[in-house]
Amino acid sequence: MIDTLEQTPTLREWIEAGPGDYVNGHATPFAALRARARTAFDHLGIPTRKDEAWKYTNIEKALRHDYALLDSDATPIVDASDVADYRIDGLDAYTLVVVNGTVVPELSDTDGLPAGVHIGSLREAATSHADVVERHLGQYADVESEAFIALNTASDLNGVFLQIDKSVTLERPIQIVHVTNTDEDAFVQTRNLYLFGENSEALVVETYHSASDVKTFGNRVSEVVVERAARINLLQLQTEGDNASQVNTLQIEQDAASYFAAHTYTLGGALVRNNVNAVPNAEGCETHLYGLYILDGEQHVDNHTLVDHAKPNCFSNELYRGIVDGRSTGVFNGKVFVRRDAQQTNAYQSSQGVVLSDDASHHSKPELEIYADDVKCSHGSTTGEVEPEHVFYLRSRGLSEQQAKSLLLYAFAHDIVTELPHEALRTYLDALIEDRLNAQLLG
């Protein structure tokens, strides 16, 4: 182990106490994958700010804490009334509840799911859907180059399994409610596998919540496979408390003529790192990455995206906006990679940040790396303050300075909300954003 891991006893304890590879002389499921991940993690270690991809984020600081390693089989200390508060009003969604990384069927509501939709525990799917899970799990998220993917893969690989079969259209959304609730400072890992069959269509909403005030660190990895002509929207809404930190990795693999949109909203959390990696791996793919983060206090949010255009005739679009206040820090580092064979690629990237205080900071680093010659690619980045002229105009119409700023910032954020494909979601997010801005600016 490298020095940084030596200084992080909880992680050393976790690695040594991880799931066994053999029981009664027989290999356990994914033993080889976990062993490879442990070896990779030993080599990689925890990244530092000397690593280019982490230059704006000191992840060691969040990890240097005495976290307990939660037993994934422990009885969850969450009840139905708690979960009711986390459901999105008006969404009319199937609900799957995940507490401390473990699916809790008795708190979930998946009655009425159409034939061809399979959702539940990844651990159970490793038996009930063994061939499918074995074919896909660990094939897209790269343990060899990403330390937190390796750390997650070396775990007991428990979380959510979702499979939607060919030509199935899910008329109602699925809301996956992730709750962290523990009476001791805890390290939680979740592994999700989402498989969307050819010509399927679905909206999946993941919400993240803290139900306790202790310090937590979540390391979450989701592998998403979008097959030919599937149309998928995935929303991740992060509203955890000021004691919750997380590294969240979303790895997307797309087949021909597929559509995938990731919507990442970060409205809570102490330190949050969102890795969104998309591979349009066949012709005719369409990929959209949207992000919004509104920060205050000491919050730190780092959005790190990669769109790896591997095949020709694909389109990608990224739009991220951030509002930073107090002593908070917002980061956007997005890279579009166009391989030599990916001719006629259209790729666009935009990052905009608004800084509301002298002690807040916003870092934006858009990147293009292009090896094809018949492409249309562009990126843009702006960071600044609220325009005084705009504030003056609204004040001349009778608003206070704080009300004017709140209205302008609401309009700035609302442009991201309009990309959501469901009216109830747009209404819900608009209300959350308005409340957050009013709390920050109006006290």
The other form holds:
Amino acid sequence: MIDTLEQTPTLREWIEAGPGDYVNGHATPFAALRARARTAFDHLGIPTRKDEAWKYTNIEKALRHDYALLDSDATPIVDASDVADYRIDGLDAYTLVVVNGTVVPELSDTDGLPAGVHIGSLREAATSHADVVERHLGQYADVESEAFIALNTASDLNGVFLQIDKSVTLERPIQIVHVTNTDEDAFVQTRNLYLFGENSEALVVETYHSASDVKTFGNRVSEVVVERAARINLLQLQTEGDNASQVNTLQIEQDAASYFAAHTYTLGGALVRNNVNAVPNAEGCETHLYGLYILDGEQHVDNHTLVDHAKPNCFSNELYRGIVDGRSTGVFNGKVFVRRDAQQTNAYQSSQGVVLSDDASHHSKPELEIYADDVKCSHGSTTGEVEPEHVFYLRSRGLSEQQAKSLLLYAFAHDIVTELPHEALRTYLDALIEDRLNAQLLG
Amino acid sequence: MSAMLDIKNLHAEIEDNEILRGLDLTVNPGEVHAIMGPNGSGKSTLANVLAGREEYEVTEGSVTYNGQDLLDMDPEERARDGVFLAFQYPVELPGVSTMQFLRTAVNAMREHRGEDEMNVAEFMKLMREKADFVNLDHSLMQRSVNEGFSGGEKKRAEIFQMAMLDPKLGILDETDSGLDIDALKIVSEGVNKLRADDRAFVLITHYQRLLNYIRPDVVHILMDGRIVKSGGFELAEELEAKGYEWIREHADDAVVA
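Rather than the form predicted alone that you just supplied, could I have the structure of the form predicted in complex with the partner chain?
Complete assembly follows, chain above in first position.
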């Protein structure tokens, strides 16, 4: 049964309608995968806090709100001038604009992309790149055990398709501008598939923006395939408004001797859950997961990472830092698996949280499960306030308490920024962080 | 001449332990005072109370600085009005750029005095000039504040900061500890160059060694939270020869009011 509901249903109506209803009715071209995902979702249901992985985040409560399921085919309207504001100064990037999950070519600028690079809509790629899409879509993000992946996979399956061929080096970055723009409280699902060919190199920057103030909830899933010896950096910059919530899943599959770094920045949004799952699935992989979150007001941000070492001789390094103020909550939950065959694994993890107010809270939960015997693994996790000794030192040199804290917190955050592989990005992020610290947190 | 610093009957405690028990001290502009005392006599407490560290509670007495109630001022207000503490243990601030920190500090002082911000070129020139003052390698200024500095570099960096901020009252808390003789000479030379008619120093030290290079006008002996004896440089020499036990034995009849 397809498209039995005549009007756009709300998320809850859709869930209650049970098996048989795809979201928005676009059953092709991924009918079989979507049907399987719908069945899986009905079996899994929305997770509750009894679920260990959602202990700190009451996602079930957040989804009780009546969100309309947004039809990704409805013509989205966003002004070109707004898009210009979303571009990062000095990045000189190819730009792809995605509104409510749908790629808008008129607002995008991908002129001059080198041969061997394709970027566009996933729906169209299902036809134009049928073989590769068929081979990879839904192969990495686990439909059977993750409710939000299942829910996303049961949907329209529209979003961004990026493919870079073997040995292509992208000299200029790609910026993918995601805009949510709707008049009604809406649930927006986006699905991305990034295929980085053997020995390719690229920097991809995803920025997220809300163009309206209604309540929105994004359920985003990106599958990233990093082939042999490819070198990839992916930045996800979340600066949405106070009414924008999301569950964002980044599923990374790495082949031998590849390098992948995720940079996840959460400076805006209401409730944000980031699931970053990396699978270095061959020897010699290097994986870096960097994260920074600066929260105030009622914000709730939950970073949930998994590095699953299945093969020998891989290196992974995870570095997350958070600053929580107001009544906000920051969570870091990082799991590292080192499976029995993954000998000579080097896996490091560090999570640090700074709490600025009595009403803010920070939870840090490292989990290492090691089944191989010849490995080097370590984790460090701290939560605390700004060191009073450091503040006093700076005040004794004439800085106000606010200037002192701002300088110390900026340094704390800047350690993550230095890992970004592009000068313009570092400058942009430093300025955003400085502004956020001075104007919003300490001001 | 009105005193720059006038401490009367100062009592201070930390975590309910009384450390200072009726300390009196008067420092005039242009003077260098040395405060010597054994471990636990209250030397560092005095430095910290003057700089405004909140963990110390003043229970009695007064501190007047250039006519103002110093104890009523925040640490940054004291700094902007010219009080500088060279820390016994300067903290390392990973990731905090020395240049950015000092520029913020210098401009905070200038704003307080109603002056314009210093432009970058002027500031860089001043930094180089003052670094040379204490033979501080310019590359250290490119690093984070005190991060990875040796003990001697940290002490020299404190004197460098003092020269940058141009205070009226410099309080040096055991700046000599851990310095080899060459570093001690460099630090002392830096301080001597800063001596001026309108500037005063309080040197807090355990040993006489520093005073061979920075000749004080007055030497005070601090014991059990009070100044028990004051005199000229010869008092430091006598102390070095006879030890703190000699003072302790003669403390009661040796108190100089």
